[in-house]
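Below sits a lone chain in structure tokens, taken as the form predicted on its own.
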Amino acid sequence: MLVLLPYAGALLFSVTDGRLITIGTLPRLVGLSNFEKVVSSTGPEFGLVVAASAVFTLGTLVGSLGLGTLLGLAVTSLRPKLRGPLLALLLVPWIIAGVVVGYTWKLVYDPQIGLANAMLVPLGVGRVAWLLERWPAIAALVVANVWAAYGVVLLVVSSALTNVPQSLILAGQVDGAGTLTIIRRIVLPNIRRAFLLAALVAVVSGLNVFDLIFVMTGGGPTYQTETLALTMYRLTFRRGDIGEGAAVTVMLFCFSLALAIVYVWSWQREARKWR
């Protein structure tokens, strides 16, 4: 009940004309006009915001799943004495505050002193203004968020890998299967449900990221990297329009809820296969 209470408040405000500067006046009901204003906005266009959110979320999903799974496979292949310390070290980016991660990667992408351009110059590539152009900025944000978010995938996948029956792996090795074949035919099918959970967490976290993008680009250049989370902040705290900001919050909640429903359906479908 306590979890749903803030969303209930957001839903209530989303159908009112509430503003931060309004004092001593009760907000009036305006129906769905706030949602219409958000969708029809031209500064920035709602489609541009949704596209940026989708690309950022999809990039986070693919990158986090790929990197987290590869590292999980590598960690579980080590001896138990080495596995624990290495896993703890690899989880460090996940526990660092998003603001710190944002400022760190902002320095990495600095056009003058950043490590990213320093690595490109010896290859004959000119300096790139990573955070000042749309697609380089989105790519830079995805890389930074993957670095910050792969930890949850690593944790889930490595835990699931420890439950894969060793007898199946040994049987595959006896039959002459190579490492890649064992991973593809034995390991991954056995951790599919955990993989679905990791995917859901990666998608929801990517969809709701605010601090990292706010610190690195602030939604710029000219709203080109603004996501739904930043739109909610801009409308609520910069324009003082609580109603429109709450409308965006409700949209984010609906998107996340839809993803959760898809996950539960997929999980139940996988569970029936194992009965």
Second form
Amino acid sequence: MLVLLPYAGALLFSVTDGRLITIGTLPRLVGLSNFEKVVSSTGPEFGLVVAASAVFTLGTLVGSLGLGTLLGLAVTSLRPKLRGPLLALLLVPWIIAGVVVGYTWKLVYDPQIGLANAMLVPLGVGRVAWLLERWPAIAALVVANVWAAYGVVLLVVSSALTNVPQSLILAGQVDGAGTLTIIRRIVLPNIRRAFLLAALVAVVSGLNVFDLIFVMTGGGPTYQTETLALTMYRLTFRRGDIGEGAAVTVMLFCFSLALAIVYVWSWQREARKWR
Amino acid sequence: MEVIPLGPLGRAVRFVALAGGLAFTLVPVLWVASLALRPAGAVTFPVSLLPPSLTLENLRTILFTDLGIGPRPYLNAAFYGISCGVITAIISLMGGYALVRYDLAFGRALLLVFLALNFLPAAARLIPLFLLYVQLGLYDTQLGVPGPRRWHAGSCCRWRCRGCSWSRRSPSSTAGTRSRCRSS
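Same protein, different form: I have the form predicted on its own, so give me the form predicted together with its partner chain.
Everything in the complex follows now, all chains and molecules, and the chain you saw is the first one.
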């Protein structure tokens, strides 16, 4: 009840004409017109927002899964004494609050004093306005979010790697398999379930991000980096249209529910294989 | 013992991967720390990773002068963090235990909903919680601060508590439940 109450509220408001300025009065039912308005919106186009959300989520998925798995493989192949301290260092970004991550990377991308531009100077490249154009801004946001999110993938993958039966790896070695073959044929298939969870966490960390984008670009320049979560915030708290904001919330909820169902279904299918 | 045995080339690749990963992870943090520890006026392009000289002047200004923020944000964070932790732990433990102890017909569906809720951005709870807070008079009060975070953490923790309770469930307890034993 406690958990579902806010969502029930969002569902209810998504079919009303509720506005912030008339917050004390009972809103009227308007059916699905809020959803229609959101989908047919032109400032910015809904497709632009969905595309930004999709690219951002996909970039986060590929980046954090790739980096997390690579570092997971590298860390678990070290001696146990070295693993702990190294993991602790690599998990530093994961424990930092989203807003702090946002301000850190905003400083890194600053055109005047930023580290990103300072690193380009020795290469003979001029200053880049990282957060002022659509694709450089989305790429910059993806890098910042991968930095913040790959830690959980690393944690999941490295804990799964330690559970891979050593006898299988030794058997592979005896049969003459090289390191790459062992990784591809023995290690990765054995951590498939953990990989599924890590992929899901990466998708969620891409889809969920609000604070990082809000701090770094605020959805700008001119809505070019606005994701669904930011659209919801803008519609509700800047335009004062609670109904339309709630409609975006419901869309996000349906997508998340679909993701959860796919995850549980594939997890159960994997579990059945191992029984 | 190494999980994956590596040859010389594999060790070189591992070294490069770890060095690159550590640089990507730590350089932004160290760079921001170096900005905080360098004297005012020493932040000119291109800003070096290491400060020309170290000073605690910026931290002193922030914490102990009228220009700074003082200790209030840290006290707020402590209040916020501790109250969120305690409230979330209590409610999630109760919810997670109930879900695993009693074989509810809708238990699996409820867990799926909790999982889906955990995937939602915290911003998605803003509208109903904002309206609820305005109605309850909790908006813009210190007492209301832990609430939104608790709502966000609650579903996730309940899912984990359920998983944890399930893995700790002893065979005798399961057998008792199957034999229609009561929890008392």
